[in-house]
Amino acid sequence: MTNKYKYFVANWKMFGNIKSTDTINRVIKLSKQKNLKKVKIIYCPPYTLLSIFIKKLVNTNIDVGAQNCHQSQNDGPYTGSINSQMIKNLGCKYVIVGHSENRTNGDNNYLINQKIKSSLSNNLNVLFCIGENIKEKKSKRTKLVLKTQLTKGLNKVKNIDKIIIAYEPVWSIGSGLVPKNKELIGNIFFIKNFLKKKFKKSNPKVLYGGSVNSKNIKNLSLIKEIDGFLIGGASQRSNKFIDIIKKTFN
């Protein structure tokens, strides 16, 4: 991967049926304009959807991602699981691993390191999130959570090149919270460099996730650092998506 795009990767998260992908086609034609040639559009749908976005965006430069996927790389007993050999059998590009719902629902470090591993044996990109909660950031931690997810995450871990980071701050998650520009370039930039120089990532790529929307994309696309962003509900509507993806150049 080289960092020649900006990336806009669209986490619908629990939302959207057989109806709701219509609301692509607008999303479609933008992304056909000359002057967004350096823009990467990625749609993370529910699984339930996954393979009709596929064959919807077949003829594109939009590409398809999983929400999560299961560590086991082998098919076995676990009900309601998707690995990720099977989201690449699909034609998925991407997963996003590591975010902080599913965090929540017990995806711990070892696990999240197992779920790369795994993707990345299938040859896909992955969306590694990472990301303090409020209590870790009153207390000043956050550097601290930061590089433990990082390095135990990215243990033994190989083709690092196929790794994007999304930073989501855990408080800022549907919050409408923000964090103030000093604040998200100094925590960016020590992801870069902590990648540069512990595992040799010589040209990383860091996304920034957390209540992204058309009011504050302005002031985030400020910011050279991101080199993208991770949008939850925003994304869920053709409109909502398409001012964010235009205010970042405008």
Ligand code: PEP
Contents of the next structure:
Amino acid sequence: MTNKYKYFVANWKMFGNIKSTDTINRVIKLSKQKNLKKVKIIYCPPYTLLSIFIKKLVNTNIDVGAQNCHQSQNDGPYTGSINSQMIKNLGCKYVIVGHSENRTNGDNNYLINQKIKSSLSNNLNVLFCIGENIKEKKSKRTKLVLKTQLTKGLNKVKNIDKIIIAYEPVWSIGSGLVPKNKELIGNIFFIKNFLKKKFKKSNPKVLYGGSVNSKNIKNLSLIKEIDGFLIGGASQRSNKFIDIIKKTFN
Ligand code: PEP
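Beyond the form predicted on its own, can we have the form predicted together with phosphoenolpyruvate (PEP)?
Once more the chain from above appears, this time first in line as the rest of the complex follows.
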């Protein structure tokens, strides 16, 4: 294993209840293995389970993140929302921003930029999701879309030390489809190059997300440019999640 951390972000989406939090005990056990020191596991359960996860994961090396936040830095009359200050206050270290399921629900690049800035000012690490949809891919606009999402999402953001990009082609999320290695390497390379130039950062972190499972992980883990994975469906079952983590290294 290299010196770099490999990230495994479990996005539970709108799934899970109090009982299902017991299933992570096996992942906690796995995370304590010495040979997994360079693995960073981050659980992003629904808001309703955040405090249970935080309590369960205290004294472990597993971190917790929220799946979204409101753009306002401060409290306010926004029914049904929670802001990054509240998320930080709970004990989360991460927040996902820009997930395509929230982009389709109204999160545009401007709002995403506000959310990123608000999260950074509350000292949260941001998992910033970007990716093209199938129409954009077919019309060969992927790089243009990625560039626009990065430029607008990171507008006036001064440094990206606390930002990890999750490259998630929208057509790949939940579909069982994964980009070909060559295409994936090209897009990750493009994102890293963009960030290197814009932020003068030698090693920006980029994860891949989209239908990662225990069957395709062996192939995906061959791509050295990928710093880890954002995993939706397959992270909700601990046995599958563990399988993915183990197969990344063996
Ligand atoms: C996701 O939720 O970001 C995701 C990649 O989901 P899935 O792994 O189910 O495609």
